[in-house]
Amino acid sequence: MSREPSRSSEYAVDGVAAGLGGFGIATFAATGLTLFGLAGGEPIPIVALGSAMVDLTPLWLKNLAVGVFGTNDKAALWVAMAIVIVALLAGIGSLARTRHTPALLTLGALGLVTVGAVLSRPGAVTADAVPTLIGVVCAVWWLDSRLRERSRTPTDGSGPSRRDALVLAGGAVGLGAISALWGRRVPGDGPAGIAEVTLPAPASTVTLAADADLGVPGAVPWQVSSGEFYRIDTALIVPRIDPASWRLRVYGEVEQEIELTWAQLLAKPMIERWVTLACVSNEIGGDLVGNALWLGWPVRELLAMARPRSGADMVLSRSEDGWTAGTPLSALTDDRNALLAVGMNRAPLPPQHGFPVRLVVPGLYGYVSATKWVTELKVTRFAVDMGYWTPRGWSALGPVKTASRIDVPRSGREVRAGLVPVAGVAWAMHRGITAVQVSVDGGPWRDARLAGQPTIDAWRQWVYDWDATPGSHTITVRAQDGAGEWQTADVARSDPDGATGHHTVTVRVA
């Protein structure tokens, strides 16, 4: 019986096994290289190579993941990633089955590749490539060995088996994964750990108003729970900082450049404030927005210090992970609560939403404005800088747009004749949401009933009772600002600078 099926099955595990082994020691190097301090960026190259992928996605697939998966866009990378290599590397294997020297080759490459990857990071250095370049020596070593030892051989399969290469390659990833989650360790890493934090007293405190949440039953809550809040951000993965090494740098434009630690910004007198946070991939009727109770120092405090000089227009944060906003100069020095935040839901914030400091701007979408981790803030002009995603097609400024949503009864759903809660929330960050009108069928607007609005920062919750008829209606939803504009009913995209249109959900009475 011939051996080739199977042996051409071997050589792509030999493929395998060999890039897989080749990206853990590298891993295993590169936390080396950062717990001695000598790394600049990302040396870890599978992260490195996630972020440049991110980095180099056009809009349109941008938007498509976003939608398609929501805030499990990173999970979904993370797959495609593996299936690509895997794939790869189980191609290089086949070829090397005739072709050994190209293959080699092939294999050489595809490292080179994810070295610039690595050297394409912000803040990189030339060591951050010594622990990648390791890695594909000893990948091209051992498939170059491997493929000698088969050559030797005889083809009654007595060789090496798949099982040795992938033990080995198990062997390699796990060590690199293990150093890799054991090297981002903080001090007080974890939630545990986190909520042994202790922030200080707020100078300035709010409540939540018994009206603001209307208590329908199915309707998301007004505040929304750290846990449940959104995620979207371009961190593959979450930056552990130790709060004891945190600085923030404001520089640029200004008459006084400053450094904060975190002693002296726990020092300073913390206000507590509602705020709703929107991202601008939301779509109409979409879930990437949430409320939450936040305590920081206001931003403007901060800038006064700093003192920016005549002309400047912007501000440049940038992120511990190299991600920046460009957020308009007026929206951290007037009278918003635009915070350098450190607590949210009265707790320290939980590590993937900025932990230890990140920014909080009511009425911007996050793009502009949300710098989670930061680290730095550049006082410049629009005409001068650029933040990460103006230059991919979203708009420099970003400015939330009156929305609002049906969260009960939600859209396919049946429901019984009668009276029928139809309840959400409308939201215009400072601005203020007005009124809430219903239509049934395309019929006339009718005012639904708000909660209570105690700041103009924050989402309004609204709820109208619909006398429903059986069979099956559509229900749409619109809001009025504190303006006096009423949400339009053009329907546009997203991008460049968010989505318009009415919420419709289509239901079935019984």
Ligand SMILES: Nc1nc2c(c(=O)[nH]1)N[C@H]1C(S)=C(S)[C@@H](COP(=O)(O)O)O[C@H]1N2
Contents of the next structure:
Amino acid sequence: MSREPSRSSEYAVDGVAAGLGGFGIATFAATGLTLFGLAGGEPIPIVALGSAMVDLTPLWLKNLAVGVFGTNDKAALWVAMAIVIVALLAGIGSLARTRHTPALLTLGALGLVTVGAVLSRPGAVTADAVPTLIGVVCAVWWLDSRLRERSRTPTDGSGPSRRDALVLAGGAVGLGAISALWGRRVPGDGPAGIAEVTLPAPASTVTLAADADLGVPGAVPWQVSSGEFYRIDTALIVPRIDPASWRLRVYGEVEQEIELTWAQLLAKPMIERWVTLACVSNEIGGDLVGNALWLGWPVRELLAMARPRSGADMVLSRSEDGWTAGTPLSALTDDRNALLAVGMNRAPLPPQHGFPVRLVVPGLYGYVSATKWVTELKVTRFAVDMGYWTPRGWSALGPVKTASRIDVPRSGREVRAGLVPVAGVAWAMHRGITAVQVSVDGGPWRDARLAGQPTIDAWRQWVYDWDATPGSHTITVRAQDGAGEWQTADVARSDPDGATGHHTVTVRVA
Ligand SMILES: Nc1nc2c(c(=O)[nH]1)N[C@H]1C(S)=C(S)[C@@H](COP(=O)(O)O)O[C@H]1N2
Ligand SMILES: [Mo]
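What does the same protein look like in the form predicted in complex with the named molecule, given that the last one was the form predicted alone?
Below is the whole assembly, all chains and molecules, this chain first.
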């Protein structure tokens, strides 16, 4: 009995198997490269491709992705990439059925694009390209030999089996995945050294201000735990830095270049500060904002040692993975206590929040100040350098705009008639909040009651006791900052320098 002739799907599977197999082999080789200390940037091709995609994503697409997927935007990128890659490889395989050489050339070309992505990574060295090149050669060679085999055997189905292809590709991918995970393995599950870190006691501590939290059920707590804290960054793989090999280099327009080690940093007098971080991408009413207790050494003192030259007006901070932020030099040297932070909520920084060291600057959006995994401070000028997001459509300067948010009742919820606490937070970091007002159904603004404000660098809770009557109601909030400015009602999108407008919720009262 003759079996089915080779159908186009068999060719598509060959294409996918060749490509995925190539990725697997390259990943295995890349792990070797890293373990032997020969890698400079990111030699794992799939990670390099993803990171290159992140860097190339236009502003509108980034906003769309964050809008739709929120902080799951990274998972969404992985899934989208997997779909596109498999579809491309299947297409190449199908093409190979009739056009052998063009298919191989297309596969090779895709491989070269991947090599390009690897070489585009910050810190990349020529050696980083080698694993991917090996993967590309293997993929092209294997697809070519499959095609030859198929053309030698009659089309009665006795040709090479789909199973063999999948087993081979699966094996290569498994090898790559296991080696990559093993390559990142560390005892405990933080980066090397995180378990051994004991933070120094602060030279000055803050009180855990009890009156800052009104404790309204359902409202976001004044102090956000590190596990609940929003996470935003371009890193597809959280950088793992061994504090023993961490260095902070201060250079550029300075009289004295400095290289600071972890031990030297920990020996400095540390201070504790409440600081609320906010993301410029946060929409009105959004949750990309959080308040934590940070421990660190004022950057001001480090910069004083380096002695910036006159004319310098910006510090370009760079992270281990090449991301940069451009911060006004004045915000790092004035009395606001911008920190080189090592602790978050009385523990070492979690890996996702910048272990071992990050910047925390009160009053500025994260994208121009809060560099995680920081390794370099370049003293420079706005006329000369730009942070990561500036050429991508975001403003060079990012002072936080005054904002307020209603946490309870949530929009769309039903509540009982009677006294209903309407509560939330308001923030205008480093200016402070002096008043919050609530308007029901467009009526007059009424003062909300404010929680304590232990520092103007953190958000402030508020509550308004609303006498809710049956029906549908809209509730709007606005805040006034320490300079006496009321938050604007003008609606603006988050790019280029932060959203504005009042947060409104609609609730049904039964
Ligand atoms: N290395 C690095 N640091 C970074 C970023 C980044 O992409 N890479 N994103 C910044 C942005 S846009 C914000 S809002 C804050 C968020 O800090 P968090 O993730 O600890 O909340 O980190 C900042 N620091
Ligand atoms: Mo951000």
